[in-house]
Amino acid sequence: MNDIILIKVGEIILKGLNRRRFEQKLLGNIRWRLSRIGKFRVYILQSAIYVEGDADADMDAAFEELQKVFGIVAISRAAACEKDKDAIAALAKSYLREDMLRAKSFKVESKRSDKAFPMTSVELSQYVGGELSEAFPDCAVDVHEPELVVHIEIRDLAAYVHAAPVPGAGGMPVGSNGVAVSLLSGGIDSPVSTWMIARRGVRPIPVHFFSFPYTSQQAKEKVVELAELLTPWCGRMRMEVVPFTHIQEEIRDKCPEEYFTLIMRRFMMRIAERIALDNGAKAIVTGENLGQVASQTMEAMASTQAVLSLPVLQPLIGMDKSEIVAMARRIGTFDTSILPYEDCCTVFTPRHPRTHPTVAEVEEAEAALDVQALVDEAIRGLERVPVGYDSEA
């Protein structure tokens, strides 16, 4: 019995002339993910991806790993046989024996991609369904609400039998839509926004602003852990850690208090853009959520983004906090995000922040600073932290 993993892709099939580029990116991501598990053959035919392992391959581990690969909408453990109705029926009875014994009802759904196969999909479903009903008389046929659906696919190379597919991560292959710098703090929002932009095919470069000794080493390690938690979804990343202490002290000493947060955010944007341009990134990603805090009003965001030439992507902009928390729980970052370590955004927080500033007002408030020198100093002090399965390398 040839046990394989059968993968269905999502939006890639709509890509027209660009489709092959997206397919190749997804195949490359799958091969990289599976390389740490064992030896696998990965190939694509008729808009489906096939994963075959060698004799020692851990198919269970591969199946679990593939559920976190963006670009995949459904995954099935399947078995293959020759394209013959009796061989297919025999395979269904043996491969799905345990499923049939557990279920109280079933139906068969067939898909005939190979139109040379002599039976229609309906005829094949009826034939295999009759064979299964005879072999498992305690499992009734129910074509409307079956407990078990037996799937049969007739494709170019073989016939495949599998039970219900497991949902994949969806989205598009990481790297297929370019590179972006993603601001990563220790809070709940920014890991979720990084995950969401990666799901749209963007390879993120996480950037963290570190203000030692106002923020502790444990706070920095927390953010590194958050980045590590994202790597099963996003792949390997290199986190850029920005020394931010001197900038915040200069803002505290020379700028009006009500503008502290806005000016700090403008510096973050400037530095993030420098990092982006140095790494070929085409956008800045933030975890901002409209109206959530004082610096996330329309006017405040306009004043902080005014220093940029690159676009700002805000995946969370219209979400409720409860939705963001639910997403953080789903992707596994929530428990780390709520650890009680401060980040730079809580340093020198103004008592009465300006919520509806004009750009001119903020520019006047930061006029006492040598902006370019401070940005250059921060860039010179960057610390690069590799995160991912082979981060030790």
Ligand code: ATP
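Numbering follows the first chain given and starts at 1. So that the term is clear: the rigid core is the largest set of C-alpha atoms that superpose within 1.5 Å between two forms. It should be emphasised that the depicted structure is a prediction, and the values quoted were computed from it without experimental measurement. First, how it differs from the form predicted in complex with the ligand.
- Domain rotation between these two forms, with the chain taken as two rigid parts and C-alpha atoms superposed, amounts to 33 degrees for the smaller part.
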Given for the second form:
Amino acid sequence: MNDIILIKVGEIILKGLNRRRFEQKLLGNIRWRLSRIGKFRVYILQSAIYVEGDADADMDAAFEELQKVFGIVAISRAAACEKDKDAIAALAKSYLREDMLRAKSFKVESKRSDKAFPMTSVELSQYVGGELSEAFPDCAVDVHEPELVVHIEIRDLAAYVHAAPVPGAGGMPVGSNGVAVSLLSGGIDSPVSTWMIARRGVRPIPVHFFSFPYTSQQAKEKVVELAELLTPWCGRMRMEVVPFTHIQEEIRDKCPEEYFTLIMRRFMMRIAERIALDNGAKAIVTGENLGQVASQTMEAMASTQAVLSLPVLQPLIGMDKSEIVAMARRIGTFDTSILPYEDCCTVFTPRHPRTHPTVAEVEEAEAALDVQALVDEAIRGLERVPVGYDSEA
Ligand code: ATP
Ligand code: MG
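Could you please show the structure of the form predicted in complex with the ligand, as a counterpart to the form predicted alone just displayed?
Time for the whole complex; same chain goes first.
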């Protein structure tokens, strides 16, 4: 008899007819994550997902990984024992010892899928409740608002005592809400925006603009590493690295300096849109944050988005930097983000950037460039870097 993991599914329950599709996505994502750890059986029963491991499966590692799968609201472990009331009570006492010592009140809830079990659910709850009460006299029975609910389940092969649940990553299963191109720099913000959009069920295609030799090989490797750090959450990805040097040099040589950044960002958008259309992506995601830098005023964003027809999603737009940093730490990208490699945005930075441009002004400023040819050239030079394909068979 092996321990199992129980998963409570989130918002996807609300999605009516799409529910099955959402559930299948989630099951697929869970199986993919767990396949990197060992052999597990994953199945859904009455809108709860069960994970059973082989005898030698690493349940601790599985539990850890599952906390990074979007679409999961809560996860708990359950220990198995013989289907016998005393075995169940003994297991509850040992398995939930810490929780029972911590909580002020509890109740027991039992569920039987094996109807041949000789007690009703209510009888079993009362029996185990009584035993726990005796063993932990400081934790009172409270059937209305207990601090701790002890779940017991009688299933075909075994009885299970569930540990208290921990929160899941929330959101929706990656891939259930379509695909978007996500602009990934080496900074703090864009890994977080990529993570946030993935949590809404979007499969991200990371795109990085690379200005070798102005930005170094290490700067690119840092971005690949950031994408790697996101794979537990986002699944495996294919990063598109865009050769950006020629475009930046053209801008430097042919455009007025105060518009450098805005024009560069318009190129990023155009190229991102081409990649999106070629890959069935329906939006472009950035880590922009209102007012953070010169190119993130409303006018600046209007001038960069004027070249697009796809929507630009900016999950961080209204957050404070401290909140973004806290999130970067929590998801594990912060330490890599602050490694000191430069980004193409800092190459040829204007001394006095325009912060409140009109679209017409920026169009005028880039008039000397052969936009189409430069975009085509960048697209031809795309380098594809697989991310997270390491342990695939
Ligand atoms: P970040 O911390 O994500 O770099 P930032 O505050 O430094 O953001 P900018 O550098 O102006 O802001 O970039 C705004 C957004 O544009 C980034 O969040 C990212 O989505 C995108 N971006 C910037 N530089 C690049 C790049 N070299 N490759 C891909 N995307 C980029
Ligand atoms: Mg940046």
